[in-house]
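The form predicted on its own is given below as one chain in structure tokens.
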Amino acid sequence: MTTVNQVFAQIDSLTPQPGETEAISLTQAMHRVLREPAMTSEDQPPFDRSSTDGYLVRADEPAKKVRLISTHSPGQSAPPLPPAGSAIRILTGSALPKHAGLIMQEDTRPAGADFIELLKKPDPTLIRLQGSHSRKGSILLPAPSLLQPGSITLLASLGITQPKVSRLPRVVHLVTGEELVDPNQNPAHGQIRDCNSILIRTLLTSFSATLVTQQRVGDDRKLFRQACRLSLATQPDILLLSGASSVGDHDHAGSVLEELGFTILLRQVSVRPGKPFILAQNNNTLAFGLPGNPLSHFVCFHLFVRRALLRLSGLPPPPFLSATLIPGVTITANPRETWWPCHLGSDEGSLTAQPLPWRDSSDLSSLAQTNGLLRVPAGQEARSPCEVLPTIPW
């Protein structure tokens, strides 16, 4: 069987370049991937300005009584330097002339009508000098970068209101299984609630993709083929098939994909959970046949589908973290590489991983506490230090 690392390499080779770009507004930019570096079109700050409320004087003005001659507000051009023995009232953010001196309001006191007494000499650190943050042409945000509130705010400050970002990968999700019913229904005997649909929908929200279509298609081969064919007409980047990827009587994914022009690249992965896994390609569409059990779904998405989504967006694959194994369930050696649900935490600044119990790949009870997948090499027991793939931003 194909190893996990071999699947990683194959996905990387299938997505050598990120997808197309588009310009969007800043209000749409959250969690999008910036594809052009953000550069300053002017010095930052663009002029000398005050960092405090206070008084503008000459840089060599001694501590003494001076005349207050005017008030200067933010948004106005810098005033000329006041004559020796005089001061101008200044508010935070106001533009300042070159060679200015600045006195904090707290370091003065009234000294009669139109006069104040300077209790200290001017403090040059109170002036935010032009270009002290960055110079014109500096790159303040490299590409690719995942845009978050802070970086979006930075773009706004630079006047970049239509950033060029990766187009969101287009995903189609088809769910097989005649036994599945909607979660808001009470299942009859022999039926179960469909949780793979909401699992995929929420995971795609977390990793920025457009879910073009999501449909429950049962087990009928003809209907399954028709749903796949119609889905491909929407030109998805990724076709996700839940179930039907093994070798049972109703597992039609492989043969239907071949009929629709896909090349099957692999049918099994040496991984636990998630062994029956299909990877296929047809021109610019990748198809992933995920095992039907929800825990296998969760693992295969984070190992493989997530990797493809990130690469299509222009981001590197997620990093693996090193953690200390702490007591939890016992993980025995298995011929297949195991990715065990775990809870990542910290102890005195060190990352820890606690394995969570699961009975089989249909057992969802551990997922509520899962924020990482603990990697256990084939034929080995889990031991410290261990390798962990976070399943939430870390």
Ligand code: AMP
Given for the second form:
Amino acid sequence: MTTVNQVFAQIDSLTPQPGETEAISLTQAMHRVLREPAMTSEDQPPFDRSSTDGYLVRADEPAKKVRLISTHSPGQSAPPLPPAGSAIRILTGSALPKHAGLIMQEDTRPAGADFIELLKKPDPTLIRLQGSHSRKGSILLPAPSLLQPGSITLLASLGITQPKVSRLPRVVHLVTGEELVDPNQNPAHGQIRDCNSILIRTLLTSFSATLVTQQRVGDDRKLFRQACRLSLATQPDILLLSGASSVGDHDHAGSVLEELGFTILLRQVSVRPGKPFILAQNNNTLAFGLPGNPLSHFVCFHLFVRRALLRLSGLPPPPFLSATLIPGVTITANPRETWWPCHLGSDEGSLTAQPLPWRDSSDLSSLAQTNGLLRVPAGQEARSPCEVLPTIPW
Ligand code: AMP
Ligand code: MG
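Having seen the form predicted on its own, could you now give me the structure of the form predicted in complex with the ligand?
Following is the full complex, with the preceding chain placed first.
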């Protein structure tokens, strides 16, 4: 059976290049992937500025008492240097002339009408010099970069208001299972609530992809095939099939994909939870047949689908971090590699992973506390340090 690492390598080879780019506004830029380095088109700061409220004098002003000749506000262009023996009232952010001296307001006192007394010498460190943050032409944000509030603010400060970013991957999610009802319905005996639809919808919001179509399609093979065919007309980058990926009477995912022209690349992966797993390709669409049990759906999304989404966006695969195992449920050796739901925390500055209980892959009792998956290699017990994959954006 294919190992998790082999699936990783296969996904990487199927997504050798990031997808196309598009220009967007900064208000849409959160969690998008910048594809063009952000370069300064001018020095930063663009002119010498005051970092304080105070007084502008000549840098070599010898007098202790000077005449106040005018007031200068931020937003105006720099005033000429005042003549010796005089000062200009300056506010934080005001543009300054060359050879300026600045004295903080706290280091002065009134000395009769229109005069102030200078209690200290001008302090050059009060001036934010042109180009002291960065020089024209410097790259302040390399590409690719995942855009966050800090980086979006930086782009705004540079006047980059239409950044070039990766187009969002387009995803279709078809949910099989005659037994499923919408979560807002009361299931009859034998029915269960569909959890995978909201799971994938929210995961795609967190990991930046467009959900083009999402549909419950039951277990009728003909209807399932038709739904697949129609959804492919929207040219998704990724087709996600929920359930129907194993070998049961209703498990049509593999044969329907083949009929629709997909090449099946693998049908099983040695992972727990999540063994029935299909990976297939047709032109520019990757199809994932994900196990229907919600915990397996969750794990296979984080291990495999998320990796493909990141690579299509131009980002490296998600980081596996090293954590200290702390007491939780005992994890014994299993022939399959296990990705165990855990709670990531910290203890004296180190990352910790506490395994959470789950009885089987339909058991969601711990999913609300789960913020990571802990890797337990095949045939081994869990031990410290362990490898973990955060399941919230990190
Ligand atoms: P399958 O992969 O179709 O064999 O489904 C495996 C198990 O997961 C079955 O017990 C299904 O009832 C359950 N299941 C499938 N899809 C969902 C879903 N969307 N939400 C909750 N449970 C599901
Ligand atoms: Mg099913």
